[in-house]
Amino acid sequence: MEENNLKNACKALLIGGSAGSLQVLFSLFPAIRPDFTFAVIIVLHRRNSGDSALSELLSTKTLAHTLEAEDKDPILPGKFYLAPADYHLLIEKNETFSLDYSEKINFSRPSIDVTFESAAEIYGPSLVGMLLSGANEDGTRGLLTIKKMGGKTVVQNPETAQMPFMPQHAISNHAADYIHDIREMADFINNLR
């Protein structure tokens, strides 16, 4: 499927990352047109305290509304949502968020896999998952679920990642439809509709 065929298909874009991914987002956010027509949901491995201002910091890089997801919040197009620290972020059938404090997965809470898998069940082929820099396996299983449900997957080129293990693991497990550097990821996102 060509990227142009993704127009009119995307209801949600998920972006997952760990070590090194914040710098990618700082470069990516300003390059994304602020008139996007789908929800962008970001799941980052982060400390469970001390970075509560992360959504405010990210909001300085874009004109689009950026906020931390809260339990039962409706998922609306044209907004950046950030998974809160120390909670798994799930997507419910009524397209709202659900926060969960169950055990860590891949040593992480929030887990990228948890969000990607729950979103894949709801959005199916209208979902795009993107995995950035990181140092563990989180995200690969979620990307494979997105692919299985008909969605599309993008992985940061490991050669451009500060921590290449996470994107390389996804590629090695055939979880990537596309492998892009930061500029190519921005172009990809700007072509989604």
The other form holds:
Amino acid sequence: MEENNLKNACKALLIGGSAGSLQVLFSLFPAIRPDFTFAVIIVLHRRNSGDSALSELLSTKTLAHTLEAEDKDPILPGKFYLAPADYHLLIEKNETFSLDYSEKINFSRPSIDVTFESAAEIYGPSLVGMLLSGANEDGTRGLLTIKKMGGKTVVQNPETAQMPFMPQHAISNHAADYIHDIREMADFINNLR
Amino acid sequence: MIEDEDIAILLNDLFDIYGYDFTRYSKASLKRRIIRLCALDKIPSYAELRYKVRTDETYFKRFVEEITVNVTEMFRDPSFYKSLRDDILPVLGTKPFIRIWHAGCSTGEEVYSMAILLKEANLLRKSLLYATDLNPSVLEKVRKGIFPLNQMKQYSESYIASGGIHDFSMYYTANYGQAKFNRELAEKIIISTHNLVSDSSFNEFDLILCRNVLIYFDKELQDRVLKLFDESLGTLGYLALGTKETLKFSAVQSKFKQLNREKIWKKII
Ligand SMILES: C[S@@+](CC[C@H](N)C(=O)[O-])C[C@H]1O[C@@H](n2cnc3c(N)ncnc32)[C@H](O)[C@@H]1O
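Shown: the form predicted on its own; wanted: the form predicted in complex with its partner chain:
Starting with the chain above, the whole complex follows.
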């Protein structure tokens, strides 16, 4: 039993969001206890600006280390990583990041599906995927892959989302294990082991 | 699903039969590209893919084209090009002759952007731009200098943001949905295949650009390629990488100094 629990201990939490999800992160970040024991990897659709202002902005909302993922960086527990603008973010078997400048997917780069699918293959049941507000279909396929590989999925309650389309699309396609509002998402994360 | 061992076997085939070594490429990206190719070409099984690649040289070429990522743009990251304009070209301009290497240039949008910068700095006539890539097919496009017309609005905006002051459309002729860039820009471009994994240094350069290529390599191969660039740069030459690539933590780091916020390093020893 115990060994089983250890094996499936959460190693990474992925959060994907599009239009209307930045506000959610601004509420979520201060509510997450900064002593979390897994890596948090955030994939947001944003405009094509190469600036790293967003990670600086988010870092003011938490005591945990917040940084933009860099190519071939090791993925460490206790940190918030943000996917850089205009690259897809992939996960290697040795738990490092790789960046990829290939075609946009669902009109997006970074694409949430790409990172979720890549992480699902590496982390399997030790992975949790979360999908927030957005007006795009991105994320559903990724969540389904996470589920298939034994991980857990959480989707923002569309009624609480500024843009309900993306979370609703995931729910309609049976990609959500849990449907939570922001406070419940924070509780969920704080109880993850 | 494709297993890692399957990919390893295929990569060994490629090396044994064709001499192309992809074994130190980033696996996560390779795997995605292979799955994508199988879907595109409706290849039913991995065994089938392996058979086709092994026995059909034409298909092998397609395979290489499709697993490498050829996406590129003109004046991508305008602030980078602005720094070339303001900080690098004035220094290079003091030399009697300027040699520039675009390693992994893909279809050449970056090379033509550079030719435009040189032209505007009145340096094009004493410059040579070496455009190299692993894929012969993308180099064919560099030679033609023809890019999709529907991209020009965005390229023109990036050009202006990089400090360009002209009407961007003066650099090309529009025809049937294509923009053909002026011959004058292409005259100084030298095109050749070059594989960064296996080919060696072939000249001494004042500026090397290798952007968004190293992200496809693992750390060890990145290090090897950076050494190749070090060997190919003259003293006080410049090396430019993609916005998410770095010399930090590499073996040649101590020989270079980063200029500013852009990913441009100057060779100091
Ligand atoms: C994403 S494109 C980058 C194009 C351009 N430099 C830019 O930043 O927009 C990557 C290019 O690297 C080339 N490439 C990949 N492996 C290579 C190798 N071993 N040697 C030379 N070129 C390579 C690919 O064929 C592709 O054209």
